[in-house]
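Single chain ahead, by itself, as structure tokens, in the form predicted alone.
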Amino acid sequence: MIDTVVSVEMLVEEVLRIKRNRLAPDECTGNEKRLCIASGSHGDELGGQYICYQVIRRIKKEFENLIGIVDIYPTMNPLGLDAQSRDFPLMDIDMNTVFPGDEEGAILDHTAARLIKDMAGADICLDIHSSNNLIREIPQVRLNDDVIETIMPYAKLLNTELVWIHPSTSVRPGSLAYALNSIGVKTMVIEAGVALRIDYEYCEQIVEGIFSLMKQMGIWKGEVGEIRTPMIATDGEVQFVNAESSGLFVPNIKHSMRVKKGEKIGTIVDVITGSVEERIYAPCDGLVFTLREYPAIEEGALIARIFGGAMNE
């Protein structure tokens, strides 16, 4: 059942509408587990759109296997999606900084508050993102260290290569995940791919993980494919590689490769002089789970992130 969760009149006779698709058994007892899947708070992140489509499609195809409630919010920032803008375009504000919002506040605060109100009471929420247009990410779950005891068992079911644990002190209030975890809704952030594009292989991988989670929750009784065991990373095991010069980044490695310490990651070149400004080398052995996608580089820009901890064989 498709419902409008938020409806706000805008200027020039436009209306902001955010819709939710609720998929539930024909006969509910009132004791069903409930999963929320949210995407599109950043208007340039498209992977979550495709994931939502595939989850809905599979549930409809095998509807007899649905024994719980799945609420899907594919597009939380429809104006940003229309404008191909990461932020909420009328205000140039990152929507994922305004939760939990204020129902009596301005447009964005009101929108955030209505979404939180609608998701409240869910057992688990997945907030799906696609990085930005500068860097590409392998499928990963990101968790705060103050919720890992209750959420980690679920994070391991999502068929990602990595679960990255962040110190809670580094996570800013204002995100959907922070706001929902604060009211008892177990919330995980999924990152995969790059903005403005869809990595279909990554999306299909995450879809399978979502059905694995649904089965564990008692929402789905259908078959689920084999689920990979993720590597678990803490901040101390992640090495950041940043540029020390400006120019054009020319990679020598591919995304998701394993590298050795001292292996050449790439070069930064000056396109006017034809000179090499910087040669970049891996600071440790590990997995390159983040790699620069957009080649134009300024000094200090992120080139890569490398997980240097224990890896699955």
Second form
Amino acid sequence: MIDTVVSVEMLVEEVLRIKRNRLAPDECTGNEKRLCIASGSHGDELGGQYICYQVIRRIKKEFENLIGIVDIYPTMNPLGLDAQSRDFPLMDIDMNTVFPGDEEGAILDHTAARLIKDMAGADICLDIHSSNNLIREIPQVRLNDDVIETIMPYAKLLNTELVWIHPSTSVRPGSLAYALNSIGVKTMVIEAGVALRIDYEYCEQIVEGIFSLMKQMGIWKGEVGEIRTPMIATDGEVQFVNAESSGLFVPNIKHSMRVKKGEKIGTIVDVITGSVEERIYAPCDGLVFTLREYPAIEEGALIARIFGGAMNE
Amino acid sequence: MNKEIIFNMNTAFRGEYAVVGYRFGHGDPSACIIGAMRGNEFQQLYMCSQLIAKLEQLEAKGAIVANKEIMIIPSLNYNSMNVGKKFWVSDNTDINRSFPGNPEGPATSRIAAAVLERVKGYRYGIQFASFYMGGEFIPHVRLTEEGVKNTSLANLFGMPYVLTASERTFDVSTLNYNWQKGGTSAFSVYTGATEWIDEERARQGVSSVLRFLTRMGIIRYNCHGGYISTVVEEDELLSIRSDMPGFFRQKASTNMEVTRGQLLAEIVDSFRGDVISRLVAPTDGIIFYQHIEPMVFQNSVVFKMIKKIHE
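Switching forms now, from the form predicted alone to the form predicted together with its partner chain, please provide the structure.
Below: every chain and molecule of the assembly, starting with the one above.
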């Protein structure tokens, strides 16, 4: 059933509506587990849209296997998605910094508060992101270290290569994940791919993980494919590689490759002089789980993140 | 006056980018003033330029007190201003959410780290800040929760109001917070404008800094005594919200004393033109903030009032 959970009058004749698709068994006992899947708080991230579509499609196709409630919010920032703007248009504010919001507040605060109110009481929430337009990410779950004990068993089910225990902006105060975790809704952030694009393979991988989670939660009784065991990364096991020159980044490796310490990651070239400004080498053995996608860079720009901890074969 | 480079880097397509500071006097690091951190802070940059011009004159007259040094950094982010962007051009990040910064991190983090490293140790830190809400407000000096102990010092700017604020989640990544943590007494000076120049209020802001520097014994300058500031807690400001969306027809303005029931604004239907809402003052007081955009969303804060105060 599709419901409007947020409705706000806009400046001229238009109503902003944020919709939720609730998928539930025909007859509920009231004891069903409930999973929320949220996406699109950043208007330039499209992977989550496709994941929502695939989850809904599969549930509808095998509806007899649904024994719990799945609430899907594909477009939390419809104005941003429409305008291809990462932030909430008009205000230039990152929606994922305003939670839990204020129900009595203006459009953005009100929207955030209504979403939190609607998701409150769920057992688990997944907030699906697709990086930004500058860097590509391997499918990963990001967790704050204060919720590891309660959330890690679920994070491992999501069929991602990596679970990164890291206080990134996506799980900091102001984020949907932080706000929901603080009211008892176990919330995980999934990052995969790159903004403005859809990596269909990554999406299918995460969809399988979502059904695995649903099965574990007692929401799904259908068949689930084999789920990979993720590597667990803490901040100390992740090496950041930043550029020390500006120019064009020409990679020598592919995303998701395993590299050896000293292996060439790429070069930064100057387009006026035709010279190589910098050669960038891997600081450790490991998995390149983040790699620069947008080639124009400046000093300090993130080129890669390498996980150098214990790896799966 | 000495110009120094505080941070520089090469950009991919626009050559070298440098953050520069202007130093007056020599010796004890006494006061540092920072201007525009965002590409839309024209008033803040303008005020710095006027302050630099004034201090240059004063230095030529020997009016900087011996063994006192003043540093002014007019802009941290003029490359965004040059292309009409508010935040850092290449990744849309905000320098004033990047403190304390990381010298090995992305560009905004490097700038924050380099600037903080250079300005730490100054006894007084002053930022010409832009208000977090678009609109017009009464000029004031704002102190964060960390800086509330400096309320009596903030009065020495002689601005009409000193606003004390509770900590917000993002404060830890701002210059003011990190300055304060490092032992500098930090103040934010707000003059009511950001994307346009309000000449009179810019002059008021510049004068307030010169007054403060005089009273702290850093410069010799004969200036008007300014206001005996009224201290207001930000949480005590009364917010008045629009109950409908539409054209915002303003009937009251900042610094105006209003009485309970007085009409503050009308909201006009965007197509039919009729008045669909009348916003009135819920109590006596003075208008501290007003919305200035032509239209307004439902539930937006359109006025903030200081309650039960008279001119």
